[in-house]
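Just one chain follows, in the form predicted on its own, and it is written as structure tokens.
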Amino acid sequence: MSKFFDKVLSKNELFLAFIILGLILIIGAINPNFFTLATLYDMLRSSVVMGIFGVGVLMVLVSGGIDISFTAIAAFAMYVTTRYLKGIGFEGSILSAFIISGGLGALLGFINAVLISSFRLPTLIVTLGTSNMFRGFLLAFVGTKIISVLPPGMVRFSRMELFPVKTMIGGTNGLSVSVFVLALVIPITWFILNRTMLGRGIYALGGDRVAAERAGLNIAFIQFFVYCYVGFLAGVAGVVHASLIRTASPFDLVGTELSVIAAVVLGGARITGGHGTVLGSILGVFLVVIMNNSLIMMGVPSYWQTAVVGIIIILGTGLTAWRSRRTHRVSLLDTQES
């Protein structure tokens, strides 16, 4: 039994999976309606935008940096794209919106990369400044009017569902195709981080920048790729968000960045860099989404939801840090004994 717990504690993803399983069983015991396909569809749908954000944030954290401008980039790229497509009367597929918004996001991420790589400024300060700059420019020069009638391609995307089931109130609910956007982003990011020299460079940069430079890695190229990639994902997530709620608002998304970062850290990524997995980050996102949805189902007021989620995130992050120190201590003892 002791070896079983040691194994669970040594594998962050396994540890997090057990927490999620325990939470699901507790919530299901309180509210049996939780164990329905309709609820699963809702949670998967709620995880898409945060999941795409989380994958991007993971890459930044692994590289040893931090980015808090990705929500401002998402809002900027999403709103400009929607307004442009509405302005020209575009009626094509949502793929064009993804390309335009992702390109705008990558361009804004490029600004972050220039400031961070060329001037060697702290990533937190740079992204804090650009976050306010992007948001201020959007509201001052692009517009503040909420677009409630989206281009037809985005509306069609929001209505596309698979495997419909009947809900408790007599309606139907299906699996949103937006889930497949996240399902596409996950393996691509995993492949970059785990099967390419670029990915090894990202981990090396986060682990020890000086050693990475001495090893001959192109630090500037790595940082440019990381921040442009995060910007691209933010632009894509912005379009998904607007499509799902069928509204493009310049006031959306900003303010959720700390929840995303907390979910990724909960998944095992270290703020200090050099460590983190895509699977752990996605599990961290699922845990936060499950907590949010379950509190709503149990009728907990919104202000208590914020407090409860904050407390659980602190406890979860503390447990992850404790588990990491415990694993390190056990490893040292094993080394001394051998």
The other form holds:
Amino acid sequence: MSKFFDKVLSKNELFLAFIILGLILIIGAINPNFFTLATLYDMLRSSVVMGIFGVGVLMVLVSGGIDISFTAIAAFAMYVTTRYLKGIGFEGSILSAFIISGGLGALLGFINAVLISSFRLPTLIVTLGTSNMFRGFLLAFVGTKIISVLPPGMVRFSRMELFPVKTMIGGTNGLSVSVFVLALVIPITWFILNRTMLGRGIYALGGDRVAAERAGLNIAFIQFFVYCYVGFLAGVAGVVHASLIRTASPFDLVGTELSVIAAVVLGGARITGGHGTVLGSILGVFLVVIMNNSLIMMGVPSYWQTAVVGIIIILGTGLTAWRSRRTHRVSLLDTQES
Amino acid sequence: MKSNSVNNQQKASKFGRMDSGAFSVGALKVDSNILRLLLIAVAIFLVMGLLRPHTFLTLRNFRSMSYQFPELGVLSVAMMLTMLTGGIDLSVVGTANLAGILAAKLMTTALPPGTGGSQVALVIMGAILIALGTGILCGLFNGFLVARVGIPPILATLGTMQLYTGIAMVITKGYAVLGYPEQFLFIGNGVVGIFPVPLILFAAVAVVFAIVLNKTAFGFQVFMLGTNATAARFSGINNTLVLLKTYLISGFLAGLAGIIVIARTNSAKADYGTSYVLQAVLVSILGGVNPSGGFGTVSGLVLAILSLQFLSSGFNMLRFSNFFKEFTWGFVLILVMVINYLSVTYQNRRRLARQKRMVAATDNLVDDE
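Let's see the other form, the form predicted together with its partner chain, since the form predicted on its own is already up.
Below is the entire complex, every chain and molecule, led by the chain shown above.
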């Protein structure tokens, strides 16, 4: 039995999966309505934006950096794209929105990369500065007006649903196609991180920069790729966000960056770099989303939400820290004995 | 957040190994970073003064500025202390709001509008003690998570930021707590002589922590820990204790900021000033605090916050939007960092050239013999 616990405790993804399962059982026991397909659809839809962000944040954390500007990038790319498409009266599909917004995001990520790579500035401070700049520029020079009628392509996208089921209130609820954006981003990122030299390089850079440099890896290229990729994903996530809530607001998204980072860290990525998996990050995002969305289902007033998320972060990161301390101590003992 | 060449150079200058980092003006040793900040502050002041002489260079403007920046200033000192140890305290604003709300709750329940007399002084004292105590407890919990449990500071305080804000939310259910006695509002709005009370409080905090950091054993330990934690431990410093104390003090200062905030605005809210978190980081970095620890001065911090206040007030008078201000803050932060980087690389290159010349000169000497 204790062996089983050891295994669960040492394998982060398994541990998270158990916590999520336990949580689902508890919520379901309190409110049986939780066990419906409609709820599952809701949860999945709520996870899309945070999930795309999370996958990007994972890549930055693995590379040994941190990015807090991605929400500002998302808001910037999304709002500029929507305004542009509205302006030219664009009627086509959302795909163009994804391409423009993703491209803009990658461009802003490029600015981060130049500052981080060429001037060797600390990533936290650079992205703190650029997030102020991007958001400030957007609101001061682009506009502060909320666009409540989106281009038709984005509206069509938000209405597309699969496998509809009847909800209790009488309407129907289906699986939003936006889920497939996340379903596409996950394997791509997984492939880059686990099956390419670039991915090896990202882990190596995060694990030990000097060693990676001596091994002949092109650090500058890796950093440029990472920050542009995060920017690209942020741009895409921004468009998904706007189309899901059917408004494009330049005030949205900024402010959620720290909870995304927290979710990814809960998923086992280390803030010091070199560690983290896509599966873990997605599970971390699910955990936070379920917690956020189910408090009301459990009959807990919504003003408890912030405190509960705080407690989850402290417990989750505390357990990880405690665990790594323990294994570290054990390995130290081993070397002393041998 | 890995240390880089810029940081190493700054650390080197701190311990006097790099002669070009500091130079003498008369008897005063002036840090080149401080001098640069002073120039920035003066330049902004002059530009704003020239552009808007009739509104910027008035007593009224100085009065209003000196009410505005102390709360952010106190929070920045708290942030700076934790950054000196190589950590960060994202929970300062959460702590300040929680402390303010508990103090406000006490005052509004113990003193319904209309009651007065000797009771008032007692309740105000109680409210202040509660706010400072809350700050200390919150800080102690941060310190426990960082120093004992071993959670990276950025994550520990990210969690407690949510937790403290969340507790404040639960207490107030999201509403503001309003209506405190006149005498308490004096802390936020009063004037002693010609100096506003918040400004006096900030000045006191700045002076006390300049002394603590430069003249006490604890200050030395903080710098040592931030420079090299392992070396600090092997030289007999109790790192756990130093970290606990640092976060405790940070919490205490946040509690003080909470008192100033509620006394100035006459209201306590769970989500007041959330943008102050990143602003406090920004002020610290601009002031020359090294985010990986070990270097930073209170005087740099004061100059940074003054520059930003001049900029901010000046922009208001030029009728720029708040969003433009946000943009400029980010821009200035990045600009200062890039200038720092370039000036350090330039100094290095010059030093290398000098060394080469010296080597060449000695070679010549040898040849002559």
